[in-house]
Each structure stands twice: as C-alpha cells, then as structure tokens.
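One chain comes next, on its own, written as structure tokens: the form predicted on its own.
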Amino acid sequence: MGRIASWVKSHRPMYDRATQHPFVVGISDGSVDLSAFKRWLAQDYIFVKEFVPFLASVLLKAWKHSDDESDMEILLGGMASLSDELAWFRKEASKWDVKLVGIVPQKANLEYCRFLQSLMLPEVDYAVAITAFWAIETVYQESFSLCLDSSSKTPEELMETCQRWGSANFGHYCRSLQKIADRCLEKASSDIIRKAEEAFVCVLEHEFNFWNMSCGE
C-alpha cells in the first residue's frame, strides 16, 4: 500500500464525506435542487481560475525538483485541459441562466482559493503541492463517479456535468497523479511527509464546506 491508499484509509471518515456528499447524491438519485446546481456552477467557475495559477505553480516545481520527466507531460495535460474547462463552464452558465460576471465568491470559496494561494509559496515542497493537487482531483473524480454508476437517476441535463469528471478517462488522469505522489513522498522527510497529510485533510475539508456552500448552507 503506497502512502496516499494509507491515507485514504486513515482519514476514511473525512474522506467518505467529501466523495460521497449529500449534494452529489443528490444527482445520483435526481434529488437535487437545480438551485444548488446553479450555485456550485457559478462558484466552482471563480474557483476554477484561481486554479490555473495553482496549477502553473506546481508546474514550476516540478521542473526544478521532479526526478521524473513524465511528470511535466502529465502536469501539462491537466494545464491544457483547463481552458476548455473554463469554456464549459461559460457554456453551461448560458444554459443554465446562470450570470458569471461579478459572481461574489462565498466565504468557502474565498476560504478554499487562500489555501490554493498557500500551496503556491515558493518554499511549499513539490511533493507537498502534487498530493494537493492529486486530492483536489480525486475528489471530483470519485464524486461524480457514483453520477454515471448503471443503478443512478442522474437528470439528463447533468449528465455531461457528471461525464467530464466522473469519466474513466478522468480516473486515469488521477490514478497518474497518485503515482506521482506516492514517488515523491518515498523520498520526502517526515517534516514533508507530515505537512503532504495536513494539505489532504486541508482537501478534504474544503471540499465538503464547498459542497455546503452548494446547497445553500
């Protein structure tokens, strides 16, 4: 078992609760209050973009401390990927009504976006930020995993919503970044290994407060 599968382990409770929120079984089950859809979309959107600069920082750390070459191919698809994220969520907000201009991001939000702004100090250890950065995509991963599962009643109109990060395709991407890590922490200190577990714990909760956030609590 590498460390992050001890991880998820350890912290099963934290981490059932951000994967298995009651908003994303919400659409599983085609329970959910478009509402809160429509609140996630608009605030996932802000959230979205001060994740580029997150992502371009552990890019930078990564060429300068990765014994691995793959690892910037890999960092530099999940780049690429985010400007046609960002595309579809302007897409979807038109859809949905849904007006991303002078959105207010909520106190989750702003809370969640400090912690990215964190992670990107230069003296944040790369193997620190890539276990981040596997968390924070993992979780989407699995979320809306349990969206496209054969018994669901996800509403059609969310399906496309559910495939973009619930997808196999999507799981591989994470399952590669899980490597990385995993690499990376084989090496680290006990100093770097302890503060690579407080960034996933930080992870997991701020996305279960985001996932609150969606629902209007």
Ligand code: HMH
The other form holds:
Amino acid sequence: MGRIASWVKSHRPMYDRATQHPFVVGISDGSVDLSAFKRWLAQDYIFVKEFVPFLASVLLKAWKHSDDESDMEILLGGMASLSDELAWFRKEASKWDVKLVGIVPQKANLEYCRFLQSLMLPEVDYAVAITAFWAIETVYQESFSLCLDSSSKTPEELMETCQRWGSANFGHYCRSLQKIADRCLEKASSDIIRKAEEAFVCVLEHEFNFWNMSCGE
Ligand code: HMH
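Structure of the form predicted in complex with this ligand (previous: the form predicted on its own):
Below is the entire complex, every chain and molecule, led by the chain shown above.
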C-alpha cells in the first residue's frame, strides 16, 4: 500500500467527514438548499482563483525538484483545466444569477486561502505541496462522484457541477496526482513525510469547514 492510501485509512473518520458532507449528500438526494449552493458557487470561485497561484507554485517545484518529466505534463494539464474552470464558474454564476464581483470571502475560505499561501513558500518541499494538491482535488472528486451514483437523485440543474469534479476523467487525474505524491514520499525524509501527513489532515479540515460555510454555518 502506498503512503497516501495508508493515510486515507488511518484518517478515515476525518476523510469521510470531508468527502461525505451533508452539503454534498443534500445534492445527491435532491434536498440541497439552493441558496447554499449559490453561496458555495461564489465562494468557490474566490478559492479557485487562489488555487491558480498555488498550482503555479507546485509547477515551479516540479520543474526544480522532480525527477520525472511526466509530472510537469500532468500539472500543466491541471493548469489548463483551471482556466476552463474559471470560465465555467462565470457561466454558472450567470445561470443562477449569482454575482461574482465584490464577493467577500468568508472566514473558512480566508483561512483555507491563507493555508494555500503558506504552502506556496519556496521552503515547502515538493512532496508536501503535491500531497496537499492531491488531497484538495480528491476531496472534490470523491464528494461529487457520490452525486453521480446511479442511486443518487441529483437535480438536473446541478449535474454539470457534479460532472466537473465527479467524472471518471477527473478521477483519473486524481490518481495520477496520487502516484506522483507516493513516488515523492517514498524518497522523502521522515521530517518531510510528517509534514506531508500534516498538510493532508489540514486539507481535510479546511474542506470540512468550507462545506460548513456553504451550508451557512
Ligand atoms: C474548496 N476544494 C475547494 N474548491 C475546489 N474547487 C476544489 C477543492 C477542487 O478544485
């Protein structure tokens, strides 16, 4: 078992709290409050804008420290999808009549963005940054793929959102990131491994708080 899979196992309760949140369960059973969905949409747009420089910092670390050229290709693919994702947020916001300019980031969002900024520092190891990056993408993948299950009752107008992150394609991307992280962690010192695990747990906590914020708590 790779390092990442073993952490998912050893942090199972927290992992499930982040990936099976009532907000997501509400989408999948159709009971979601649409005002919560709109709040999530506007707040996540702010988050994804912050995610761009974070990914840029991971790319820079891959360029400097990776021993495998395919890392760059995978991360660059991720960057391209972020550009598409931001355009999608603007289109989706106009569909729901949600305004995106002048939106104030809420506390959980600010804290999450601050955490991203701390990971952008050059002294943060590539293994730590790529572990966090994998975790951030995977929480959304696991969450939204739940809403695509054959037994789910996801409202038609939310399907596009769920497909964006829940699709098999995005799942494949997440597994590629996991492989990079596992490879880096295999060679990492015990200090770096400890820091990467800490970053993983922090991501789970921030994701949980982000869903809570979207629910209006
Ligand atoms: C809060 N976590 C949050 N927003 C996202 N868009 C993702 C993860 C996945 O990109």
